[in-house]
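Take a look at this single chain in structure tokens; it is the form predicted on its own.
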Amino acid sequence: MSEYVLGIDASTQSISAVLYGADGPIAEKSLNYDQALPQYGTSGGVLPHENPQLVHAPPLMWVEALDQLLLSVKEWPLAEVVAIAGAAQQHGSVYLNGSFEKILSGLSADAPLHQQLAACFSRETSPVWMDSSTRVQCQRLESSVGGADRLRAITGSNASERFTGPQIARFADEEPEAYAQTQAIRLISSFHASLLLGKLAPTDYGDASGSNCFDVKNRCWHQPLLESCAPQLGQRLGRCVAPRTVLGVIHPYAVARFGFSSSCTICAWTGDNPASLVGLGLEKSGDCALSLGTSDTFFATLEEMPRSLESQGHVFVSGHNKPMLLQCYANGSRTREAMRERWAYTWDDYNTVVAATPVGNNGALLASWIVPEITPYIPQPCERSQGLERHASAGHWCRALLEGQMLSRRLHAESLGLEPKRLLITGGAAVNPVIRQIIADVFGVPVTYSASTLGSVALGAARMAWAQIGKPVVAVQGSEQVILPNKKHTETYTQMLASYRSLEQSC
């Protein structure tokens, strides 16, 4: 009998599952959330709000969409699926009231997972990684420890207003009746791995690690950071535990509606980010990657803590259980998009003009965020622009809108002493052949690119449960390539970096 395990990602936008085996990912599905459940009203899977900084998502969407994702597949060998592990966006938390688990644990097979559940939330809709709207609770979380020094050294971050537990005190301070009938509260991941437990999962060091309240060397909660954020919040969230814990076997309704064995094992859920490092095969220190999706990601492997941190960088506990350092830059594709809706181009449009436009844009310089940004700390949007005024071609604009980003990505990478020794790419925008090799030319190293459609993040999920199961995991079979980067190129962009420092630091 064949043993498979089954990787899942709940992202932003969709939630996809990989399968994979003996001889790697064999088969992968997804689910958008705004195409196959609009009912829910999302774009880009969030809510529309008048507030560009209240930025939430239903979770009973996403409980709907588990059920649908899971009935898509079951083609597959599911009852051969020996363990289940998943990742889910990081930062976002789902509120949860006195009925969840008794509801829970006596599910019918015969009824959809959402409408048994509706019930089930004390608040009906959770804050994402998106929403930005928590300035006061971060100042008040900086000052419980003695300021942003101290609770950077404690938690490996910055007061972040999109981390989870800012989110958490600001729901507490101004809905102090539904926190009072609020339960249990969990990462998306934890809510996730709960549906498929049939009871409240704990968090794991990963997706802790983006809550402001997790303390990242002796990986625990922090007490007084969670007392600062709401009352009785350590009971509300409960235990952590080390990636790849298995917690238990699978709920019984997942046996009998989707044909799971009921043997199978569910692994802790992880953040997207260091479930997206395990995908990507970054093991070794040095082992660098930049994610280009909705916000844009630069990560990489550390062997241990670093001394110290510099104030836009992030350290995380990896899906291998090693620190990991992160940037997170809100402005991805959406700001990239956005300049080829200015001028009404399609991608191949954008990318004739931008080739037509000398390397360097004859200095013009474009920092450009259309919604708050994390690194470097915006917390308004803003443009500025140097020397675009005398060029005011589609071209110079566009090439200035992507060399701005990838210089801002080495800078602050730079800041935090990273000297990438290899770089990988991934996400959606890294198909684009252009945004490749400017990325190669700014950072001055080789590019390494997989045309594997599969997710970093669901096979990196996939790829921790293969691993708990004491399986070696295997490469992903694609056709890999590698971008050099032209040293002429390099040499301007390093030139350029003073200029675009001091453009940035104008914001």
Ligand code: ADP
The other form holds:
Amino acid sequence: MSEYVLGIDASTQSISAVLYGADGPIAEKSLNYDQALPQYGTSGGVLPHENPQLVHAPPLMWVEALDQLLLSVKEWPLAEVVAIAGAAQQHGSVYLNGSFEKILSGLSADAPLHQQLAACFSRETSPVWMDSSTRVQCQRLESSVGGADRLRAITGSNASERFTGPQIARFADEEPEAYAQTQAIRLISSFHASLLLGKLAPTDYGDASGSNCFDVKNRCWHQPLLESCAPQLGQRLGRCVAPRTVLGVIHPYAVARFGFSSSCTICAWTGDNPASLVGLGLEKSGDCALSLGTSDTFFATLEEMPRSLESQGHVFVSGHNKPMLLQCYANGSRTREAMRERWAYTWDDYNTVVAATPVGNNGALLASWIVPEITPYIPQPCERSQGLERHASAGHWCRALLEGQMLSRRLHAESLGLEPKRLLITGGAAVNPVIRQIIADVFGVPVTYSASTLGSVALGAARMAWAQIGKPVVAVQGSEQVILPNKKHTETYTQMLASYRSLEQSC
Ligand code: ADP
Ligand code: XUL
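We have the form predicted on its own; now please give the form predicted together with the named molecule.
Let's see the whole complex now, leading with the same chain.
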């Protein structure tokens, strides 16, 4: 009998699964939340809100999506899947009442998961990583340990609005009764793992490190930080474990409903970035990647904990259980999409007009943040341009957005001391050849891109499960493209960095 594993990616806009075996990935399947489950009213996987700082999603939608995805892959040899690992968008939290574990353990395989779990939430919506409404709670957290530097030294991050600790603190502050009725809180990753395990699953170090309550050096919750977020928070969050720890065997519900073997094991789920790092094979210290998903993230593997950290970078625990450095940009793909929609273009139209404008845009620059930005910290949507009035064609605007975004990625990576020798790129927008070339030219290094449609997050999760069952991971052959930088273009961009920095600082 063959052996397979499954890797699942519960991302911001969609959920995907990859079937993986001795020769690497075999099949993949994706479900987009907005398209497949329009009844939840999400746009880009989140609930529209008039306040741009409040960004939530319905956890019941994630439950239904997981159920539908696994039903849709029933033709895969699920009975031969020996382990499942997964990853989810980071930081978001799911609030469960006292009935969750009881209902979960008694599920009937004949009814959809979401119908049976509908009454289990003590909070109907979950804040996700795009939420930036917790400034007050962030300040409180910093002062609870004696300031920003101390918090960064313990947790590897500045107090960050989207992080799980400040998000829970705001809920406890504003809805103390609902908080009191919350028996358990899980990260989106450990919530999904719980559904497959049939009981509350622990959170892995990778996702715990995005909470502002985790001691990254000692790999454990930091009790005083938990307490300063909300009463008895440690009890509600449960324990945390090393990435890909085996949590137990799969829920009998999933055996009966989807056809898994009853001996299939469930590994701890992690965050999408820690898993993506594994999927991209970033093992050597200094290997860097730029992921162009809903968020853009720039990340690198580290051998050791850095001694000090610039305020806009985070140290997380990677899927390899090593430190990783990460910067996150909230204005990634959806901001590029907004520019495309402004001119009613397809991506091909977009690329055609960009190709017809000169590299460097005759010095015209744009910094556009349609949602509050994380790197740099910009609390409200804002747009700043320079020289675009003189070059007001669609091509100039479309190019200016891409060039501005990538100049920003280089500027902030350099501020963390990250100067890659080569850069791996991944995420939905990495399919775009114009974007790939601009990245190579702005950074002045070869860019490696895997032309396989497979996302690095689901692949990373699958590789974590595969390694967990003691098998060697094979490199995917033949689908890699290398995009070389054009030296003249790199010079142009290097000269533009200072002007871009001033533009960014003017917001
Ligand atoms: P996430 O994992 O955060 O849900 P993905 O990595 O799946 O996101 O990326 C989805 C994004 O990819 C979409 O928002 C879309 O704008 C972007 N995208 C898809 N195709 C292209 C393209 N040809 N050019 C630029 N962006 C694209
Ligand atoms: C990382 C971050 C995002 C989310 C969604 O800190 O907030 O990258 O993980 O992808």
